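Just one chain follows, in the form predicted on its own, and it is written as structure tokens.
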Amino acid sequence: MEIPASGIDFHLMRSIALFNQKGGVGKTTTAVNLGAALADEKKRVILIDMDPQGNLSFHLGLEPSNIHHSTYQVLTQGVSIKQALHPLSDYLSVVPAVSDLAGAEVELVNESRREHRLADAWKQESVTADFIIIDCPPSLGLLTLNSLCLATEVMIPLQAHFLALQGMARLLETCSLVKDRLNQKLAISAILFCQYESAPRLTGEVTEEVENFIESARGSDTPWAHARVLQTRIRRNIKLAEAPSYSQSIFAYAPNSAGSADYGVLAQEILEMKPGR
């Protein structure tokens, strides 16, 4: 039996997870700052920290003793969102993650709905956002399919190397059975080409390939049919990879940086976007 949706509105709320299975490829980066630069624009952003490592929640300065409700509680105790959201500012709030969310898989193996739970505890209480950003694990287990069950689009953090490649038919696989079998509304929306440098030739063909790869699937019935390769780049920057132990965004961090620069068009471009075209 389907829960009601409680007075959320779907329709005019984002949700978009970041999925890629390998580490270090810029998911948490992604989701801190873009998170950042949308609340900027004044758009209400929530932001879930869906990895047992904690990353998202580390670098926006929430250290696990202040933290009394979290994902975990969420996934296995039937805390609600909205009691596990930390406000951050008037737009942008945090769901954070401790380690013990690490258990959570193993908890949850016998339990009913089991992959819906995130979902179900937006349709608790009311939340009102613009857009939800989910930081998915480097992972392909139980969290990572909570968090597309409760996505409406994947965003694909990826490196322009063609080891960054190797895991991509896993990935669009799993994208794939989550929308037949789990969540009809799931598509892939957007490609983002992180750590980017310009010069190197390989990182051209490995762009081009990417490209020619989504152009061919336009027209199918795949969840990455509508999916864009953004023109925005998230090049390679030192200001980053400090940020996090500042516990600032780039933007309060290194306002002036090539990051602080690269994720403000980035919010553009997500608020440009009209997902499913």
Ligand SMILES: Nc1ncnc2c1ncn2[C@@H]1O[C@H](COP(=O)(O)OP(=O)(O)OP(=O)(O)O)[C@@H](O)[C@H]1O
Second form
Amino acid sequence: MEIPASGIDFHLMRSIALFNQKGGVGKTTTAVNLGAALADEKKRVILIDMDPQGNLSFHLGLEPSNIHHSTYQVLTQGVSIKQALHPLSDYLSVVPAVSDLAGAEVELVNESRREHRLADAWKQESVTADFIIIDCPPSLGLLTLNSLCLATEVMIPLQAHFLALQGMARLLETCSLVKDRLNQKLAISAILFCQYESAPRLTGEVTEEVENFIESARGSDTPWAHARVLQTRIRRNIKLAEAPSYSQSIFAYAPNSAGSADYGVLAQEILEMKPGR
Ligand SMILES: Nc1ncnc2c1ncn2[C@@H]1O[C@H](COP(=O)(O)OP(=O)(O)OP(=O)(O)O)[C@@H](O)[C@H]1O
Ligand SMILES: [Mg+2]
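Could you please show the structure of the form predicted in complex with the ligand, as a counterpart to the form predicted on its own just displayed?
Let us now look at the entire complex, which starts with that chain.
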């Protein structure tokens, strides 16, 4: 099914940004493995690497020397998403990032529609997908704003330890500002606990605190009014940390691991979700 070139048809497509300005929480691991799981379900998935670290691109085996068009060119040189797409399989493709992307923040600062560059790129040519999954950098700058302008759903990966909620206020405030000023369709749809360890008492306390916070926003006009704390918990699993070195998803690298089981279940939960509700 073609998406009209005149605009993004969000009825046909779910666009999910993995967002948390805190580093090392599981954004990239989730982007890669959720993307792979959805592609296994025969959903057409486009992964977009918006992090100058390029961890997602590396995880997928893309060498910077083989990347001619990346998110940097899309944002700064008018290259279309289609031109920058690198197919990985029938259902999975990636728009990769290289370290040049760090310069885009400065280059775009005085440009018009600087926050909409990524979303505008979608409108240039028809691109079809069931899911766009955007891997945000651990910051709140222009690269993140561009990600949030293309997304309709924000998924927040979180670690259940005592610093987990630190920074949440700024994260939520950023989403509110984007929704008010740049992208009315933005909603925080899901909170995902990653690197989860069920044993420590603290895990239970943090999980409960997050659930209570989300419940207290029901009926409000905040972007997280319909968010849900996902039932699926991604357990800490060493295989998930090893897989990037082999340029493989967890399903290819360790199909019988806890990580593989958890991301498989996550994909089912995401498929069952009604976006924004
Ligand atoms: N469930 C898990 N079990 C074990 N290791 C994990 C798990 N999830 C992620 N990791 C590892 O933790 C590190 C951080 O994960 P990841 O890169 O996904 O976080 P991130 O939020 O994308 O980080 P950044 O903010 O730097 O982009 C990586 O080395 C990754 O392999
Ligand atoms: Mg990352």
